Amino acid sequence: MCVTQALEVSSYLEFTPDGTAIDAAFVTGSLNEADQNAVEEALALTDGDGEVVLVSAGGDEAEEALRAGLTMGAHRALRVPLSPAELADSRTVAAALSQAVADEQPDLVLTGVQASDTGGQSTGPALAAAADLPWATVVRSLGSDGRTLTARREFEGGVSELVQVDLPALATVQVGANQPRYGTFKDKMRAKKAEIAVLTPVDLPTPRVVLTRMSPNQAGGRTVQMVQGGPAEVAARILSIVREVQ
């Protein structure tokens, strides 16, 4: 079960010196909305019969998702460290991420559809690639014999479709999949006291995303333009809009 940390922006903010991440002062986080969904997705489907075990990616924060999936109900937790760099390429995430996976040998991988903060929603295909495992997304609802997983997939329009994938396999959650449990007070406190065990990732592949420099939208002032035409005239001036502001 793999998770992570969305990040909330105050209104007004500071970057890091290097101008590769947004100062902590003014970003609070909290475990992904989608990934909410997906452990409950995953403590309904072992019901007590199974083991729950949550991983994320990422620095000492990521572990504050871990927490937060603790105090739902997952059993147990680890974190593979990974620098804001190497977090922007979701290759480099996958393959982390791929190394608990083969430690751990699950029958079912279930992540987030995507991440609420950035909209990346290319970590779990990556990731059940990089585990060689058959993949279904968009997931509405899940089920299970044992040996084969169906799953509802939601799309646009009210189209839904009914897939049956081999176990092991990895599944993304969508957002109001289910409602998410709650931890009781008792529940937070055995999170915060929960040992996190941490996996050290070797021969991660050189990313071929690289995060050179945030800075604040400049978007203000420009006007929506219309696109009117055959799918050809449309391409054509797509094509010359991106030229334009490149």
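Because the structure is a prediction, the values reported are computed rather than measured. Residue numbers count along the first chain shown, from 1. We call the rigid core whatever largest set of C-alpha positions still superposes within 1.5 Å between the two forms. What changes on going to the form predicted together with the partner chain:
- After superposition on the rigid core, the Cα of I238 moves by 2 Å or more between these two forms.
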Second form
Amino acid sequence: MCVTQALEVSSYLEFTPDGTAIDAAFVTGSLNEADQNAVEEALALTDGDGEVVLVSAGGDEAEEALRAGLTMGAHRALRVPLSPAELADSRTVAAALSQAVADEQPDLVLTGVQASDTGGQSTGPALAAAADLPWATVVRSLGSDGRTLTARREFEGGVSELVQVDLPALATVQVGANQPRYGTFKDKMRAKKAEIAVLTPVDLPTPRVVLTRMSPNQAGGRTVQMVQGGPAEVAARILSIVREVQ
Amino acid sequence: MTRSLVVAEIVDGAVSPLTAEAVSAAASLGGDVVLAVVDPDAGALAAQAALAGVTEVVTVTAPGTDRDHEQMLHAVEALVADVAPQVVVAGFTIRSTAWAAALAERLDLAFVPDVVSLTAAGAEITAERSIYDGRVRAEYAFPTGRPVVALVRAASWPPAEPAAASATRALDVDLPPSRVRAGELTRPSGDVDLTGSDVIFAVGRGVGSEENIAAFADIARRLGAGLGASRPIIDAGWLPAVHQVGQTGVTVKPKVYVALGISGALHHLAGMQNSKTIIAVNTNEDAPIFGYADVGAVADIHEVAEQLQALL
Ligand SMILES: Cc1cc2nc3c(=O)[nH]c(=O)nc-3n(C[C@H](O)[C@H](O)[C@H](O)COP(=O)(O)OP(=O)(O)OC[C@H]3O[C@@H](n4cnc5c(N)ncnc54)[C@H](O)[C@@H]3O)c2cc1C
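Show the same protein again, this time as the form predicted together with the partner chain rather than the form predicted on its own.
Full assembly next; the chain just shown is listed first.
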């Protein structure tokens, strides 16, 4: 199980002096949404009969993600320390995580489909290649008979396909694939104290990708005209626009 | 001069529209653009690959479906060896993301997904992405000089125009069998067809609960409008999948799209950003959806719904 912390940024933000990251004061982190679905899927699949081991690459933020996953009910957690520069390259991340896969020899490796903050959808396929496992992406409804993984994978336009791969294998779990469980306060306390093993990465490739600059962005191509007034004015405006085209 | 390899995306036996945008992104780098078509019927599809800016079309005949990412991975590996590109470009789609990062891993290439800008200055490639819900633009460099695999976001480049056919050749690739066994394929079906609606009222997670949907369904019905929804509404089982707008749902282009309690995630925008007029109602004045709307209101959708019902 690979997890990560996803960051949310505030609407006003400042960057670090070197311009390659957002100042920590303007971000809050939480366990990435798709990773919550992946942890839930792993817990449901093992259902008391098996072990769910979490791994995350990174620094303190990775440790927080791991504790959130432990709170949900995962059994153990490992962290592979990586610097922010190393985390920018999916190859370096995959190389680090594949060491944990080599050590643990799991039957199934799950990742979230994407980190919601940067949305790259690359860790899963890169790790599958690094660990030489067959894989499927954007899956939901996972089932396993101990030898084969069966899952439904999604495509654009509402198309989905049932696929099977032999275990060991890797799958990236789609956002909303299930209802992630919450841990109790007791679980949270236990997770807070849990020992998180640190795996020292060896032979990491030099990052091939470097983030050189961040700047504020004006997303979207349209200029929005805001309706002033209360709900009555908003409703009237919507109706007049709708009636104009009917 | 940058030599690019563009990997065409094939969906249901046709070259996808995003392929023409990927060609345009590659052509903007100002060098040769080799367009690769991998399909059981690659030779026949080459005609659809006649696009302005393409210098050569290379076809690979592969037996599997257009969803077989292992087959794509091996085919593109062979294409990279054959074409020796500095940049490999494909669309940022579910099909491409399934193989592209694995390709970069196996061939020791640089990888950058969801790119909105790509430039070349001599041998130096620069890419830009829009991250954190579009609030931050990030620039990337590729210092090791390894070839770059870039997946381009839809609607970031104008599509390359159809053109006279370019030189086409076939590349023979010995493809290992795929480890992914495909079973039943399900396509959306149902009595609701949002693509025919001139007006769509769409609800998102801001609707709060299943019971609250009735008011919006009522408003849509009374106005003869379609009822759309963001994905969490379908995941929660509050509406059937035919109502889902977005990348993994339907793509709509109504005259008016009213987004109610929808934040404006990229995957949702993919299905509605070409609507003529977009109205967004959201309690959060910083919601990304406002950057894509023509008319916006910071308001509670339930209060707005009450007022709409009173007016109808
Ligand atoms: C591969 C992939 C494919 C995907 N495909 C799709 C797809 O096809 N379609 C899709 O929609 N999503 C898709 N998603 C999910 C997408 O990333 C987002 O998670 C989703 O669109 C968010 O839906 P939302 O805006 O309703 O919810 P949220 O992002 O939670 O936003 C809810 C919004 O409601 C506002 N709000 C809350 N209460 C109120 C109120 N009372 N009044 C007004 N506003 C309120 C909030 O401020 C917030 O902006 C996909 C994801 C992945 C990874």
